[in-house]
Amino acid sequence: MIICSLKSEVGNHINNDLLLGKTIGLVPTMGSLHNGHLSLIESAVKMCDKVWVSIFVNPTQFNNKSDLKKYPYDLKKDIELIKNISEKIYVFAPKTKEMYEDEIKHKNYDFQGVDSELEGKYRKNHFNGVGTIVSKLFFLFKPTKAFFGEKDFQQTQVIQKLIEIENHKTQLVICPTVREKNGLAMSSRNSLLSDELKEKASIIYETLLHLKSNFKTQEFNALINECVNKIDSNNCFKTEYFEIVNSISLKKLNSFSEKNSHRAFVSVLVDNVRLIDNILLN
């Protein structure tokens, strides 16, 4: 396995593939690898020649700086992991001056609107961090194909606007969500919480699941309410929001309709753990 941390070492790497004509693979993370990651990762081995994850926390996407020192890192663990699937992937994990030299600051973009909805609303300027940091990935490795979980819906659709809006001719892989035992969608967050808490938090999925099944025949505000009064009748559970939107606009919808395809977005506090979640309705 080659580990990087300086740009100049990938872009070498990458040169030299790029001559052969191999395809590359890349599989952008935070680290704390669990399971949906690993899938991302597996998905990439099949697809590509040659499959590249970074890991790196990436502060401007960070709206609380205490959030951002908790976030949980452990590269020697993530390596070991990663070495399970195969020795042959590469790892890049650059500090954050290697990333963003002198100046710490998240680039503006115009991601013609899904990035204002849902977590937009709540996270100021996190996709432009997101993006900021994708777009230095993306212009450093050339990626055939990224590879993202569909648990970060939004999140996919603000690097699609984002491949649209520099020419990047990377093809965005979404991967389905990879869920605990008990539904619960996984994240490295889920390491916060304590084993009960985690247990309950099945409650997100389930009522994901009680939506899809009755959207269709019931009233969206009183099955959202529904909903949104189960998560919140367990201890230390606070629903942010529970929408149900456009799959494309991520625009919120009030009522059915057989022309929209729909979908269901939550967050969840949980202890002060910020969960989020997300499925399709039809």
The other form holds:
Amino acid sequence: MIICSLKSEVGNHINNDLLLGKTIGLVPTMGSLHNGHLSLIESAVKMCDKVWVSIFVNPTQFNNKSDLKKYPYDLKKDIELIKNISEKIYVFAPKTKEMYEDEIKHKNYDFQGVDSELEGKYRKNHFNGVGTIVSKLFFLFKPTKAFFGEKDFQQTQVIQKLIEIENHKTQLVICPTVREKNGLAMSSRNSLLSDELKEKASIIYETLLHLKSNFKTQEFNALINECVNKIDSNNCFKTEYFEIVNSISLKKLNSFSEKNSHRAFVSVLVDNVRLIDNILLN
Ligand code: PAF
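For comparison with the form predicted alone, produce the structure of the form predicted in complex with ligand PAF.
First the chain shown before, then all remaining chains and molecules of the complex.
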């Protein structure tokens, strides 16, 4: 499997493939790959001639230094996991300097408000950081399609705005959330939890399912309070936000209306590890 760490190497491959008319899939990741990533990679392999997996822990999207420091990274393990999936797969694993030179800074984007709701309230400039690195990757790879997980639904909406702002020809492909047997959404951060806490964290998806079954008939506030209380009754669990929002604007909704599409989002600190999840309600 070809592993590149320099943009110039990638550029040569991309130019050749574009000349040959090949479709290019990009799966941007921060490494610590799990089955959620593997399902993105498998979709990309099905839909594209060539698949680039980028592995880069992007410093500008972390508003919290200790979060960045403890973010798991093991390139060898990641390569082992994907090297036999398909010959179409290439890896780009650059150093920070290769992506940012001497200026480790995010750009400031106008994502028309989708970045300021939910995660945006708790992680200042997080989406500017995501936009900055994904923009660099899109200009480098000129991907035909780029693959992102529904678990980070707000991120997918920010990327869609980025595509429009910068006029990328890339099609965004959103792949369904992959879950552990107990319903916990797969995330690189799960590896920071003890087995016991991972088991208990099933409560997050259970409350989302409970909400989905009841949101048309029950008052939103009461229902959400019930969900938050269920989650926070576990030791070490603290819900950061739990909201029902308009699926498109991501603005908070206080009551059900047939004319809206609703989506519920939750963020929980479990022993100080941030877990997020969401579900389409209707
Ligand atoms: O979802 C992620 O892992 C990251 O936000 C991304 C898209 C790879 C950008 O660093």
